[in-house]
Each structure stands twice: as structure tokens, then as C-alpha cells.
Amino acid sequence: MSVIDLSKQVALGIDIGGTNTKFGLVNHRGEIIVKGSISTDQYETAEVFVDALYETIKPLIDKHCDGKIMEGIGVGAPNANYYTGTIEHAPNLPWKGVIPFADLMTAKFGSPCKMTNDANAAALGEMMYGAARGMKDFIMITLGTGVGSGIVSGGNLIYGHDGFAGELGHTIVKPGGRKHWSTGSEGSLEAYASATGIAITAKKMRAEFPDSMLNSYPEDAINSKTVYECAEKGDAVAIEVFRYTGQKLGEALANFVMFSSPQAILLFGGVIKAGDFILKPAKLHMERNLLPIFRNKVKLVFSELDEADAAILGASALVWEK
């Protein structure tokens, strides 16, 4: 039987976004040997865009893996489909329609391909490097300018029948609620617990407290960070913002964890920069919306990878998934 040398091996993992892609060379430790990007939207087809990405990577393979084996390329993209590797009609890309992504990468870079959504990505990353190491049945709840979630049970992604399982953040947590500025559903976890939602949120607190701090920010400058500056400062409605946020976060996560029974929640992305403003009403609401068999059992933290690696190494994960 022959020995597999694992320092021998690396992955290429990309990461899609609707404005950059990002793309790194990783070994089976999790360590970026580099890394670099290119813009996504200046490709008018994704044929064009694959043959710019393997103009761009091609060198750094050569450069680097000298005398190692490239295992494979896993890509996270929006509405990436695991099963059949196509990328199917995302909003935010400019190639329409159902795109087949990793059939066109496998025939250009000569390695097989494998694809997910970017939560499941990062939920893979979380688990082979992250704070998820040794757990079979957990959550990952990406925070950004969406919500996106990841489900792991026994040790398995859940894709369901069509590769779209565990939209969570699509979910609705306040039935005729909130209408979603993209979907259009109204109530939806996103519409609240996203960057988006928080900005959201407080405009329509602030409005009603002239005395608050976030009333010295111009509209278009209240995000979610500003919102977390005037926290810090002790700005009681922008301490209200992320309690809100956090209560519906909270109702939402009991939702999720008496669905699946899961060892944690990992929360994910540029909202958790918040800390304990939002951690802490999320937990007291999650614990207050649970059955008693179901309180005190599940841990809900904050991940553990770089924010600025996460996707490519989460990426990566999919070639090393067994």
C-alpha cells in the first residue's frame, strides 16, 4: 500500500463574490501558501472570467507548488450548486441563467471541481479549521450584508434534494413584518439581523430619539459599524439597535436549534464585530424561546478564522471533504 505524503498536497479555493473573486493555494493544515484576487464583474461570460482566473493563477502553481499536487479546486459562489457544480441564477453575478461552473474549471485547470454556496463553505472551513474542529452537528450563521447559514448534522452538510437546503436567513421571524429589500417577503431573519437590517433599524430609531448620537451621522454613513461606535460611547439607542437585533437574532436561533438539536451556532461575518451588544440578547432570547430539554445545551460563539481567509479557506474545504 502506498503512502499519501498530505505535505505534498494542496487546494486551490475561490471564493466568488458579486464584485471580487478571491482565490488562495492551501495546504492540508489550513495554510494559505498565497493568495490573490481578481475583479468579477468585468467578465461578460464565465467562460472569459475562468480563462482570466487561470491566466492569473496558472503562474502562482507553477511558482509554488513546484514538486506538490494540486488535489483539487473548491469554489464557493452564491447560489452554487453542490450536486450538479452549476452556479444557478444568482442576482448579484453578471453571467444569468444556470452557469456550469465546475465543468468549465475542470476542463481548463485539468483538476477536478467541486462547489457549495458560501455559508456551507464557510461552515466546511469552520469545521476542518475553525472553532467547529471535532464537532459533528453544528450551525454556522454568516452575519454580513445578508444572513447566510450552513447546517451540519452528523458530520454532513445538509443540501437536500436539490442542493439549496439552509437558506435560514431567509426565514421569516416576524410574520407581515419588515419587507426584504430584494426578495420582497416580508418578516424575513435577513431583513433584521443583517448589516443591512441593523442600518435599517436604526434610521428608524433614531428618527425617534433626536438626542441620540446617530442623529450627528449623515443617512447614507449609518452601518452597522457607525452604529457600534455610538454604542461604545454609551449611545443608549444605538445599544437598543443591536438589542433588538439580537432579540430577533435570538428567536430565530431557538427556531434553528430545535430543528437539528446541534452542539453550537458559530456566528460569522462583519456584524459580530458588535461582541457582547448583540451576543448577549441573542442568547437570552434563544434561551427563553427554547423547550427545557432543549436550554443550556448549545454553545452559540464567535468564529475562529481570519474574516479576510475565511472564504478561501472554507473553499478549500470542499477538497478535502471526504
The other form holds:
Number of protein chains: 2
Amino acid sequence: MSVIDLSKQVALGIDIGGTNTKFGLVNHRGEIIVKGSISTDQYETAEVFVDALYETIKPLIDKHCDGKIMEGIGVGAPNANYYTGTIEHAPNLPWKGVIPFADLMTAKFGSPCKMTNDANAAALGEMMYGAARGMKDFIMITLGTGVGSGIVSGGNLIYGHDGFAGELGHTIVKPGGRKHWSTGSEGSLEAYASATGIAITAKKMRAEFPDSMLNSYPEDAINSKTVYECAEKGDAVAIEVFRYTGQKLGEALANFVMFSSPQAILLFGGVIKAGDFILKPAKLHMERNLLPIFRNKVKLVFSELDEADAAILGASALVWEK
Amino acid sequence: MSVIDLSKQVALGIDIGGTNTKFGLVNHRGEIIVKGSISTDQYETAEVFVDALYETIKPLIDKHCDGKIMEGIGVGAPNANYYTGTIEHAPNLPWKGVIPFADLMTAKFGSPCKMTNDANAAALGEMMYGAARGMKDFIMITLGTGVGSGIVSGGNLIYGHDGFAGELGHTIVKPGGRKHWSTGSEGSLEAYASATGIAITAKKMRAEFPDSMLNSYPEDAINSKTVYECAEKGDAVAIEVFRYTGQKLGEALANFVMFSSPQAILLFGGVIKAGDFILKPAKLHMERNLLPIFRNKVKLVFSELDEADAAILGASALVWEK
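If the one shown is the form predicted on its own, what is the structure of the form predicted together with a further copy of the same chain?
What follows is the whole complex; the chain from before opens it.
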């Protein structure tokens, strides 16, 4: 039997976004040894992008990981397929079609590469390093420009038969409701609870209430940050924007709880800066829509991970996943 | 190494309903060797009920299982907790509070006993003997007096942190919609897609359309069976009752697909006798509400198990579950 010295193992975590790609070398305790980023959208093909990643990261590996074992590479990316290691028709990335991304990475770096979407990676990161340590059943909801999700059940991420499970942002919370600007679906959670959705709600509501402080901003300055500023100053309309958002979120969360009965739901992303303005109504409407058997059991908490590092940590957690 | 002769293994499957309890001795191929039933609601305590089960079943075991190995007992029951083997506050059973049912069974029969709710048991039965053989990701929806569900992900039933996951009948499909006669929730799937819900829809719709054939029945004869008879004869209102039901079901199914990305959804129970009247609109509205990445991937099929035996087979499948 050989004893593995975990302190010598390192994973490369990569988070691919539409504009920038962040990466970091992470140890088993979730400490980022070194990190950096490169542009995503200036590379016309995935091949040249992988070349650029290698040119940037290889010197860092050589410098910082002397005597350590590179266990593998974990990548979080939109529309990434866990089973096949491909990125499939990602609308926000410059590379079209089905990209065999994990194979490209392995060929270049000489290490095994696992992939999943960014929200699933974030859920793994929470389970390994964050607020979900020790939990076997929880749901991670990322509330940013869009709404993503990662679902852990019985200690495993739910990938579904095709690797694309957990698109909770696109579940319908209000049939026939607000049309989504990109998918065209009507009344999805993302249409209300994303930063984009909150801006839409705020613009509608301020038009109805000329006295609202929200009317002192130009149209393009209305976002979840400015709504929060107004809510903090006591503007009733801004507070109502978040209350309405929280209600829609809470109604959706109740449905998720009755699906997989998690012990906690973790909220993550820019929108949670609204704090109790959104958390309290979300909790209220979640509980209200639950069967009694589920009530007062599910913790609704904010992520503990630093937002800047969470995506890298989550991607690296793919490497340690059993 | 000892070789196990599967042909000699037998499981006892028990399905506890509010009125009657069915049981059967089942072999590994899903063949029921002998079956029977006793009343549920005439026994005031679970203890005397277990005694009565034993008095009924023990002679059958002695007679039919000579030389065979009783592998164990599987029980499907409302509000059964898989982790603890208890039945907890089941509204439709005569025994109140938390009943340590699996322990009572093991003490009496001398065999290990596993429990889960009836819909989860049905899903296991489908995976072992029915339309879901070989599938690792599917959802079973039972459409009867109520709407139940069992969710299989990565080859395992989703139980959740407390054993109560998979209450999809109680997810909300129309916020602020029809009030549920028992839970009080507003707009749950069960309020529309159960046999009870269909009867409510039919009574409302026939009141609006005096010409409908549905008006030839007395109030208490309006149920999913009579609505089906009228639909078969071409009554437009009866057809609309099922179309509306199918729409609500399909909208709910889309949300479930975006949660766990199953390869199939299996429908089971009395309501599916309505066939295409309900299946076609369900399929249409499921597809319509799915993200493109999920479209035209999910099979929507009827159960292959004989309804009379499915509950027994499903319960027995708990015994074989790894």
C-alpha cells in the first residue's frame, strides 16, 4: 500500500466565462497557490485558446508546483457536458458547435481533465471547501447575470442522462409570465431572479411610481446594485422590487425542495448582496408553498466562498471528486 | 466464494393503502408466486395489523417457499421514511404519529425490512421489471386519486436528506391557482392532474357548457372514467378537460426535466387510461417549456407494469436494491 501525501497534490481549476477565463492552482485544502486570467473572446478557435492557456499556465506550474503532483484539471464552462468533456453549442462563447475541450486540454497539458457547467462546479466547491462541507443533499443557486444551479443528492452531483441536469434557472415559475430575453420561454425563474430580471422589474415599477428614488437614475444605470442603494435608503419601490424577486425565488425554491428534499439551499452571486431584502421574502414564500412535512427543515443560506475565487475552487473540486 | 442461486431467493412485497394492504411473494424475475390482501383500516394499531399480516402470510411462506431463501421484506406505504423505516404522520392511515413499522415487521417475521413511499416503490419496480429496465435516470409519475412520484438519478432513487424527496405532485404549477382540498396549497400539480383534480375541472367546465355530454351524468358520477367515455364519443368539453389537464401536467414535467434531465418519464395509474387525450397535450406543453438543449430527448411513456401487481412488485424491488 502506498501512502498518498495529500499536501503534495495540486489541481488546476479553470473557469471559462464569455469574456474572461480565470484559473488557479489549488491544493487539497482549497488554498489557491497561484491564480490568473486570460481573455476568452479574443481566441477564434478553442485550439488557439488552449494553446494560450498552456503558454500562460505552464510557467506557473513549473515555478510553483516543484515537487508536487499535478492531479488533474477541472474546468467549469457554460454548456459543458460532464460525461463527454465537450462544450456544446454555448451561446456566450466564441467557439461554435461541439468542442472536445477536455481532450484538447489533456493533449496539451498531459493531465486528465474533467468538465461541468459553472454552477455545478460552484456546488462542488461549496461541498468541498464552503458552506456545504459535510452535506450530502443540497442545492446551489447562483444568482448573477443569469440564474444557474447545481444539485447534490446523496453526496453526488445530479448530471442526468445527458450531463445537462440542473438548469433550475429555466424552470417556469409563472406560466405565461415574463418572456425571457434570450430563451424566449415565458415566466422562467431567470426572467425574474437574475440581475437582468431585477433590472427589468425595477424599470417597470419605477414607471408606475414617479416618486420613487429609482427615477433619479438614467435608464441604463438601473441594476441590482442601484436598486439596493435605493432600498437601503428606504425607497419603498426599491424594497418592493426585491420583495417581488424574493417571492418568485421562494416559490421556485419550494418546488425544488419537494423534488430533492435538500438540507440546505445555498445562494451565491451578485444578487445576494441585496441580503435580507431578498432573503426574507424568499424564505417566507418558500415555506408557504411547502408541504408541512418539509417546513422549517431547509436552511436557506448565503455561500461562504469568496466570489472572486469560488469558480476556480469549484472547478478544481472536480479533480478531487471521487 | 459461495455462489448464490437467485432462483431460490424470494422477497415479500407489501403495499399499504388506506383501505387495503396487498402483498405478494416475488422471485428475482418479478414473478409473483402467491399474492393476497388484507384490510388496513380495521386494525387500530400497527402492532395488531402486523400480527394479522403475519397470521395471513406465514402459512403462504411455509407452503410456497419451501427450500427457498426469504431475502427480505419490502414495504411501500404513504409517508414511509426510507432511512428510519418509520411511517410518519400518514393522514390516510389509521395509525397516528411515528410508527417504527420496519422494526415491527422484522421482529415478527425475522427478516430485514425496507420501506419507502408507494411511488418510490413503483419507480423501483419499473427499473427492475418494467419500462425503465436498464435506465439510470428517469422519473415515475403516478396519476391516481393523488399524484405521486419517484425520481431515479444515476441509478439511485432520490430520497433527500430526510427520506421524503420526490413529492412532485405537490409542486406548484400555477401560483395562486386551485386550492388543494387537503393540503391547502394553491395551484399544485395534484390539484389538476389527479383523478380528483380532473373531476373538479370537469364539473367546472360542464357548468359553462350546457350542451356537453358531461351534463347527462349526476354530479357524483363525474370522474376521470366518465370524462373519458364522453371524450371517446367526441364530446368537445370532455376532450378539453383532458387537454387542460395534459397542459398542466406537461408544464410541470418540463420543470422536472430541467431539474434531473431524465431519459424518460413514466406515467402510471388510473388517469393514464385517458391515453392520447392526456398524453399528447402533456408532450406538447412539456416540449414547449423546455430549453432547446432538452427538447426531443425525453421519452414520455406509460408504465408497462400491470397496475394490480405493480405496487407489490415495486415494494419487493426494495429487497433486491443494491
